[in-house]
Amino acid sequence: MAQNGATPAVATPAERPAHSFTVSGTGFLKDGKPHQVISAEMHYVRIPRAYWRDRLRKAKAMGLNTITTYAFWNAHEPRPGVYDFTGQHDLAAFLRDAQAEGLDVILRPGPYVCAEWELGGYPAWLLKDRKLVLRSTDPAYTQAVERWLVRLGQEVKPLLLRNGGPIVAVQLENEYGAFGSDRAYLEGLEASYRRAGLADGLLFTSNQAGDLAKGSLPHLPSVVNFGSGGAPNAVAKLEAYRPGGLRMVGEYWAGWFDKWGEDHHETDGRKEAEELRYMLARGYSVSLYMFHGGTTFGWMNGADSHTGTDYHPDTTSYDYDAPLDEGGNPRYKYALLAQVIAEATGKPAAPAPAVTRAASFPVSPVRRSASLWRNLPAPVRAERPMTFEELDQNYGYVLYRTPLAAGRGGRLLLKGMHSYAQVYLDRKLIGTLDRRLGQESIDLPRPAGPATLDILVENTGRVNYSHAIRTEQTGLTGEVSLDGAPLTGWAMFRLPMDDLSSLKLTPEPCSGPCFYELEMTVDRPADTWLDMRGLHKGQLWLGRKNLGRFWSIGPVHTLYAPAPWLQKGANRLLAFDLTGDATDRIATVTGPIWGKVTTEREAQ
């Protein structure tokens, strides 16, 4: 109080204590004093953002004290030039959510970020370039980063710890080692970060044990990355690589993701309890992948491929077996994960949170219909075939369309079909060819008269792992022949489906590739998920948003469909079903349904 009504000073921002964390021997100091991270990693862009704070909250009532975060690339730039930071794009929003719910924040902007995301976070238009060379010191590459960098830190330098925020380290690229072994090419990514203002601070990379001489640089930090099972061996090789030097584990991966066609996910929880409590008293820095997975909504989920011809799209579903799952429920592991944390900072654990209340609502047959041969947009034509890239356009379908003279017919081969298409002569479907199954070749048969050739190539997700990045056009990417001459003179029609309101529906019954238009009675706003059981493949719209992905083939046969993203009365449902006919339907139900194909269609 002061003395004599005399007003009591108020210290300026320059005189207030700077906040700091710095490396100190093995472990950190926060504001001088030591500090143990306990971490998980959630993205903003998987998570509705009506629904961020509530996460958050259970983060912190699972007793961390830190969330880690990548920043999207091609979320927040979508053409070149165009930024995108606004509604669930908002980093620096949910970034001061996190914050006020009394968590620091680990960021990593990459650029690439793997994250089972569309090309690993990199925008679809670099691509278009051929001759340009991802994660490597091309210029045209360089400066590309850089720009992004430059707007990136426009958003997220006010958040620094420095300056009053929540972000207490940065990573400098992702697993790098895994990947390549340029010293030049990480300096070069460092001087980027240092010009964008996002290196004001702690910086550090984050490597496979494996990987950690090669993806290191020799004046940061040095964590590491690994699985169930992997601790002792892990922190072993950490320790050699670096005696004396910071013990920190950056991802620990508490879960795994789902891929199309193969079986669903579920690791141990209790050895991953038992793990962490190992790391923790080991005097380890932790951060968990994942807390809370979410969804890939759109079409922003990647795939998997190891040697490059390998090829393993993951599903929209992003639960990841995680602590909280896909709903933002807590399962078993939560639980455990809190105790072992509460043991390890002496705090009680806090109880575990209340589930959020699910439902299932009515949903209308099919009430009107469109034929994708009656909706097609005006044709680019080429003498070869375009991929989605030099079409400027990042994703969603393609249809190729080229004539064919009378007799004309045999091996169709698409080399570098890349991802996933049906082939029809003269609008009968003759087949499908998928890259995750090495097909690119079907037998055409010989029309009697002249006849129309349609490819029509859906882009199933974009690599986001191994060197395949660099050559992930999308599309019919080389030549295409028929009994071994190139097709030439191609019509190709662009099928972003981002704006659909042009459709032409009508009650008429429609097969083949169609949008069907269906109607959720809500008497409530709650969380469901839709069941597609009733469809084959395609994606789903729910009112505007684009919900993502559905294939019979499993692992997973829902989406979710949160709440805040429902009204009450009427919701449009907008489905797109490569191969839809009269028995479409969709349901609802509380919860995801996994397993093997159980609708009664063949899966393609």
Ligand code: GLA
Given for the second form:
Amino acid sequence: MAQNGATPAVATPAERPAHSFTVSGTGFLKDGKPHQVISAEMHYVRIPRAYWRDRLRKAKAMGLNTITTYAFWNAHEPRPGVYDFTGQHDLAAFLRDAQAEGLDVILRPGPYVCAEWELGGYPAWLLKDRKLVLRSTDPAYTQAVERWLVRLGQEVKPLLLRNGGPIVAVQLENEYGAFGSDRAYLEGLEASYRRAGLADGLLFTSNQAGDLAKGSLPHLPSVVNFGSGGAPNAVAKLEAYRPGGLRMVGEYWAGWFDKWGEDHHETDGRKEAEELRYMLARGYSVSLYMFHGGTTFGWMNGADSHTGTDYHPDTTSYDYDAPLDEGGNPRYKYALLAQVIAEATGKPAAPAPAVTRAASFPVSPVRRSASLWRNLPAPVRAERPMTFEELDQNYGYVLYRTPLAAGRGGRLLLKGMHSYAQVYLDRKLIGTLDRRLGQESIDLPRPAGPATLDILVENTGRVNYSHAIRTEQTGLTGEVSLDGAPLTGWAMFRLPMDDLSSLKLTPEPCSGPCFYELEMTVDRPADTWLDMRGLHKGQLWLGRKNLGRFWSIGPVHTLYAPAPWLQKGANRLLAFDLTGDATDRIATVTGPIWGKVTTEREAQ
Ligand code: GLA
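The form predicted together with alpha-D-galactopyranose is what I need now, so please give it after the form predicted alone.
Time for the whole complex; same chain goes first.
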């Protein structure tokens, strides 16, 4: 109240924040009124842009009032200082779409995001400097982070609640307590968030139940993450850690992800609906992970690792057994969760969204092909093998070549080979080394005359969890020796496969590592699924879009091709297959094909 005749300090409408969002006791206040966040996660980079609105509308229709997304640094800064916020990467447009659909947003800028995403969201080029320490207070790291966050801030600041946007809260880091306990690291990151303008609203941390103390800051709200069956124990831990504090589950894993060579996951939607009911009744705000997983198009899948030495690359499909499936259609969980939300909010559930019909289309046999051997760029030469990062290449393949003198063979050791290699002598395949299987060496026959050793290395996805992230250089990253003697004199062919326009395709059949061109004829664009069981292991492009990886070990055998990426008439498909043969075929089907299914979720 004004005293002694002074002018009352009343903010003008322009100065007054349009809305407010705060923590009060165990809950939130939105514009001063008690508010329960009922959120779920969706990642703009995993959903074709033309479908953003559709998926957001379906989120709203399930009863959600908020959506949560990470910002994916490596999608936006492909090379140091080169930024991309266009098209599929237009985060601000996605956030505006959410707002237009009446949804609030929780933004999680990481920069570490985990998320089964390449290197947990870090740009691979950070690893070029082997001395740089990811997720630490190393200035080489923190400076790169701050530069990124400041740039990100330019995109999202106008979309903060105080500026009239939908972002009601921002998460600092991501489950840091599962990684470390360095308070100075978290505080330093918080300071960077502040300087980037990302902390001009509500900031909080999120951690798994056993890590709350390690990954929280005393002055910030702290929320807990867990999956099916975890609720009583995890909420008890949060309430013991922060008595009387905010009750919120930052990630409730209502599904799980798939890894190559392992079972497809399905989780129990009834149990998840019951657990959501329990959390909401206890006054908890909740964000489900995921609402709609979508697809990790291109090269951007991560890999799981727990001990730092095990390696489990994630599939292109990020279906996640989420309420909305990879094709954006509700599965049974959607209605169960919608019902629980309707009961908790007293607002009747909207009818479940109609299913978008997928179609199948005729695909031609292979029209033309191109042998990798005949389509190599000029090599980079060095005595020792260079990593992908040293070659300024983030993703794809590198072919490492060195001559062998007559009679030189024996044990070929590729220490720290990341992450899948085919070994050839004079273009004859000798064998394969797979990091998943811990394979680092192979016996080379002794050639009678001089021979050429070729090692074609694929990055099947850098680890996104555990301390392994710090040493995820890719390619031939360690000692390379033959019968104990180092191999030197390398020619390295960079194969990022980001521009395939100069491939020399011919009508002749091709075997070995080959590109195959086929044509799909579309009468009316509709979602479709490419059945890749006729091929072995590689990558598939539809026009210029990199749809992702296929691998005959499964568990998923299809690649999702969304309708907006198809055109009426002829559509070009280009497959790169490591061990192709002339009979390679692709068909289309109307839904995903999974191999072995497990109904259990492993603990992260
Ligand atoms: C953690 C991470 C998420 C995701 C899930 C598992 O909770 O925070 O990014 O990796 O695990 O899907």
